[in-house]
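Here you get one chain, nothing else, as structure tokens; it is the form predicted on its own.
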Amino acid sequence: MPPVHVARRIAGVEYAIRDIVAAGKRLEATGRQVTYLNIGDPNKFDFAPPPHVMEAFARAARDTKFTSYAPSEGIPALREAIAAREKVKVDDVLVTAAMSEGILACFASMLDAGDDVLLPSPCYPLYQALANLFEAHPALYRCDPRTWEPDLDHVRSLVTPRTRCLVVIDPNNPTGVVYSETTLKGLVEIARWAKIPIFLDQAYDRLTFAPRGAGLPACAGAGGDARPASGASVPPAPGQAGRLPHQGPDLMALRGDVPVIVGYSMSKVFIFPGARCGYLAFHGKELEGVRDGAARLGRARLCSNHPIQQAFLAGLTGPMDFLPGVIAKLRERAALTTKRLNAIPGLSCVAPQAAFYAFPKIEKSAWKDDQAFVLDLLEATGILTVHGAGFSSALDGPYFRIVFLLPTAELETAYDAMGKFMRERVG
């Protein structure tokens, strides 16, 4: 029998963050130790979900009434909490199996073959993978590599009659940047002019440790004095379950009449990526058709995990006093990362302001592309990162993403090894 036919659409589905793991596993199989700095999973390091979230999950797991199917749209109490947080009607809320399912449901409901969706460059890879799956065109809008702020003129130039959505990831993965108010206003105005909705990815909305718009460019000349992330953190109010904005307005405060779909998740702020629970909130009557399409898909897949929804409810309505300690760790590790990467010959890095990623540029390259760099770094040092091309095919040079969740002493060791590697390769 010949090989079974494979659908053409699956060829464009790639996810570099996990695809690269195979190389690390092959090296481990030889007896080498691998430091995995490719996946943003805080629980692999010295972080854990807040106790009240875990207690709610444990109680639900022991209670047989939560072994039943949940309502397809989500349990009522959780939807009500989300609606209060988002200031929308309960009917405009859909609980999802993490934000990943939410993105898929929205793209499935909005995109026909040949349509365009505006995505930042670089971009979290799932957006491009799903655009390709639905045979749409991922139109990558340029972000200035000195600050990683979107180039508004370029965004506007990509709009066509078939553009269906503008994706905004703020705070940003993979760069760790928080967009300025000027940028957010510009993105809103483009969406209004183009008569398209915004999909707003807010997975990291409370994990900020520098003021909005304080993105600092890498220092002039690789190996110069580093300029670490600066500014005060944004402390959460204990017990406050509502939206906690970054310093200064966020996009939701600026959207006016522009329809916005907010995607959110338990994975990052509540440090529970294994929960696979999130939500979509639909802001604007223009989104009713997309909302209903996503809900139909939700009914077809039955429901999100029932006990985990109890944990998510506890997170959204419970105390946020665990966050200052998390943010303090991230701020320290971001500053260390910026300082050390900018001191390595041949590398430069914009200071992250949020989340736990940096996206350094390989200024001096001895490799044919950034994937070759990542594989060489892995072989030489045992450190696994992700090649920049996995986040965009339209970058201005070779980059890689690094996750700085390791404790500082272990980060120092990793950066020592990276520095030695670069000196050996590029001098």
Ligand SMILES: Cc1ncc(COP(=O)(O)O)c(C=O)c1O
The other form holds:
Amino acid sequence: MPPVHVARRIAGVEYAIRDIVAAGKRLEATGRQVTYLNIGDPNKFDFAPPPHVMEAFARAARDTKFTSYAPSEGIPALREAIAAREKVKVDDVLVTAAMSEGILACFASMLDAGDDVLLPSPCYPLYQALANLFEAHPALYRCDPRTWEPDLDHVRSLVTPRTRCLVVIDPNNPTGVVYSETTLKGLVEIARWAKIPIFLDQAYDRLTFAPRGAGLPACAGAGGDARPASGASVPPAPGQAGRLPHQGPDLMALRGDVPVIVGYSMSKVFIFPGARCGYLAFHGKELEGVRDGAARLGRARLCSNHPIQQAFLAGLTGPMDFLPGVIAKLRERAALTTKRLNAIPGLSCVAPQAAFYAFPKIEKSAWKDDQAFVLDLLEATGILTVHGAGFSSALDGPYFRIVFLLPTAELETAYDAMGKFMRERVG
Ligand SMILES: Cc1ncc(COP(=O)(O)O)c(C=O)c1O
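What would the structure be for the form predicted in complex with the named molecule, rather than the form predicted on its own?
Zooming out: every chain and molecule, the one shown earlier first.
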């Protein structure tokens, strides 16, 4: 029998962050130690979900009330807590198997073959993978490599009659920046003008350690002034699961009448990516059809994990006093990362303001492309990162993404090794 037919559309589904792991495993199989700085999973380092969330999960796991299927849209108490947080009706909330399923449900409900969806360049790779899966066109809008703020003129220039949605990831993965208020206003204005909704990815909503608009290049030669890498951060009020710990309004405060779908997750803020639990909140009556489409898919897939929804409820309604400690560690590691990477010959890096990623540029390249760089770095140092092309095919040069979740002493060791590697390769 010949090999079984493979659907063409699956060829466009790539996820560099995990695809690259095979290279790390191959090296490990030869007896070498690998430091996995490719994936943003805080639980692999010195972070853990807050105890009250773990406790709620443990209680639910022992209770046969939660071994049944859950309602497809999510358990009522959780939907109510989300609706209160988002200031929408309960009907406008869907609980999903983390944000990944939420993005899939929205794209399935919004995109026909041949439609356009506006995505940042660089972009978290799932968006491009799903656009490809639905045979839509990922229209990559440029972000200024000196600040990683979206280039509003370029966003506008990409709008066509078939543009269905503008995806905004704020705070951003892979660049770690938080968009300025001016940028957010500009994005809202474009969505209003183009009569399209915004999908707002808030995976890193509260993991911010610098004020909005502090995103400036710290790198020599990149053409910007060098303001401090991190500014004042406002810790979240204990007992409140409100929206933003950082300064300045977020996109939701600026959206006016523009319909917005918020995607959210337990994975990063509650440090529980294995939970696979998140939500979609639909802001604006124009989204009813899309919401109903996503809900239809939700019913067809039955439900998301039942016991974990109790843990998410505990997280959203419980104390947030674990966050300042998390943010303090991230701030320190981000500052170290910015300082160390910018001191390595041939590398430059915009200071991250949120999350746990930096996206340095390889200014002096001895490699055919950034994937060759990543593989050479892995072979020479045992450090696994992700090539920039895995986040965008439209970058202005070679880049890579590094996760800075390691404790500072180990991060120093990793950056020592990277410095030695670059000196050997590019002098
Ligand atoms: C920006 C962004 N959006 C969405 C996701 C998906 O997260 P999850 O499915 O774990 O909620 C991630 C995961 O890293 C992410 O970085």
